[in-house]
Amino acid sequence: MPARGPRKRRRGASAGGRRPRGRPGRVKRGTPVRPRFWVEATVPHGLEPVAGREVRERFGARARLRRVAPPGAVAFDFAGPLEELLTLRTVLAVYLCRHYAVPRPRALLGHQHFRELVAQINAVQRLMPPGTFRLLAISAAGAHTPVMERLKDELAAATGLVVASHEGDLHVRLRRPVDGRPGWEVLVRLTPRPLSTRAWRVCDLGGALNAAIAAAMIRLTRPRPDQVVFNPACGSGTLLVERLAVGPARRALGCDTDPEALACARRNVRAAGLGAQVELYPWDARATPLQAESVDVICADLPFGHLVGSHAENVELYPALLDEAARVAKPGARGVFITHEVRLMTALLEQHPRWELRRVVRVTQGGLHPRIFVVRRRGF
């Protein structure tokens, strides 16, 4: 037999036969690996890609989006502890996800399907102190049925819950796959209560900004630490607790002409730990004290003549606001107002001499659809 000649050496192995250790993208023995789970977050219409940034630059690479999602919710691929997705401010409700690949919820109750589904369950449960979830919820198409019936009561002596009668706080929807595969998915909430229900607000006003809406409104503004934030006809305060959310203020303003309105913002505000940080005035928000170009910064949750004023009341405050908006705002200010009174902001702004408009976002908020204005001051 020819004699053999030297053995190649494999690639990426040592003269020793053994890989080389630290090379990157290896995984070291006894390095722990981080599971990976599938979140979907469920966000308002027409603000997923706020969202998805927020998404992305909260987690950077731990955070993988998913070309797939339904509309009003963005969907990812997250490694690290489930904890750090309630941080998430523009998002309405956090889930997390599973596939099942079963033909029909009858399956669901095997006995492996059912235990990875507890096991679901109990993830969710585990990220609150013992005895938040109490009433288990199951919506779905079918929820009546007596599979689903049974599914519910399975489920429930499983994890230690009560089946609600109506709304729980335990949530767990379940769905045919939104990527057409076959099978079904089974979403359950982090929290007892959307995470858009924030804890500060323990004084609500009608027609009140939705948070989540107000988180990303923020988002649109720029934030950094060294502006002036003016926030005229304030109401609850939402938008200014929102702010300070994301970072400090060199200043922080709002005013209100209604006594019970800064009287609700005040206690938000103190709610959310940020009485010394914010200013709040009693003034008119078509004239105000404020100093020409002092603000960098303006945004305003208009009222929409629905709950709050009327379009003829609009007619006459929005161009004076704007005015007054406009006088207050340093050259390049950056402005972000939400309304649903659409043609008449979209007109007053077309013409106006000082504001520059530079996007308009559709949302949808309580079954109406306003527009977010995003503006700039010209003269920058």
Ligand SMILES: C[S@@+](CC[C@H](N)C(=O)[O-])C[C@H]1O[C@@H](n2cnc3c(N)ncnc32)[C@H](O)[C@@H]1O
Given for the second form:
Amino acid sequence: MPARGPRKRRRGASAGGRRPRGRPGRVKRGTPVRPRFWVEATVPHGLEPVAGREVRERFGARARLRRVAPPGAVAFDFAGPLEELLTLRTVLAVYLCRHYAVPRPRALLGHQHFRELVAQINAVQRLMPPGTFRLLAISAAGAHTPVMERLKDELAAATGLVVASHEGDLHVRLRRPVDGRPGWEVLVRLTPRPLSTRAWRVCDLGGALNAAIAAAMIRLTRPRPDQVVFNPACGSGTLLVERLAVGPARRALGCDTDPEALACARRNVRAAGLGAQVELYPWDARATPLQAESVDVICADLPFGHLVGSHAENVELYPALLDEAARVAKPGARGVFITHEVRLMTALLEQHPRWELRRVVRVTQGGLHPRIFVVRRRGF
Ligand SMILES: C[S@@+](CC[C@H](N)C(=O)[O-])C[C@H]1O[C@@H](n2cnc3c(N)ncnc32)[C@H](O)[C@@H]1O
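Right, the form predicted on its own is done, so what does the form predicted together with this ligand look like?
What follows is the whole complex; the chain from before opens it.
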């Protein structure tokens, strides 16, 4: 075993990375040592457990969830290339984090800390083609104090960025440690836009579902390749695209009475490369030509009655849509519905003869607090 000398910093481990556990002598010569990064993913409030499960399932032993994370976030240590984090679907954005043992942000301007801060930002810049990040934005309490202005200017100069006057694309957040330690934490967002902004969304329909919430709903349907999946009131196709993004289905069908919504869904589905796999129909979700007991999963983002529809219309629509969904669902089929009509939906499901209410998840979307209702078709 080699004698233990002074610890050397591994390449790539400086940007928020931490040395993996284990004795250095145990690492075989020539075995690449994976840096361990501290990562925080922001998620829609209420969906932290769903996102945490995605992290565990996707990365296995390479991700270790941290116990302390702010609300609306999942924190974990990650041993793998940062690029892989960009494939998470239930999160809004991913940040590379680092703790700095400094009493005040001013001390980040000191030589050693400033070098580490620049390395943290450079690690994020390297993830994208040169020129992707141009504008540096820092959010912190007191973001406009002279010290913060100086920090912005010096960081911009050292990283080749320009200080953003409004919206930036390289986002840095400064905060007090959430676990109560002394010091400051710096978080750098890995992407110029939130991860929930999908490249496939070429047609943006008013009232479209946030893609991270859609991905979480899809996880709650427990996707399998042998399923027939039906998305009544599909709008611009968010749920259908997110369903097929996680794996194939026997059939994936959507319907909507609005021709504009269907045209929008067609464009999005094609942009996602799923044109041949998704069937879209101009059916009324209250009476479809689908055979009875032919569908394994029903997933829908129902009109909330704000941007789309009205409460009076929903009072008519919801019971009929739930009855039709129960008719086409196989016994044991899973239904996952999101709506802001919480009282109406709860009352309908509690007394529905065919749907059994299994779980309700409160989510935050755009200042609203809709619920995801997970149900199971009785009669199994
Ligand atoms: C909240 S939007 C769905 C948005 C969709 N999740 C998206 O991301 O674009 C609800 C949709 O229900 C549709 N809709 C309303 N009543 C319907 C009915 N009776 N049958 C089918 N679709 C209906 C509306 O046209 C609208 O597109």
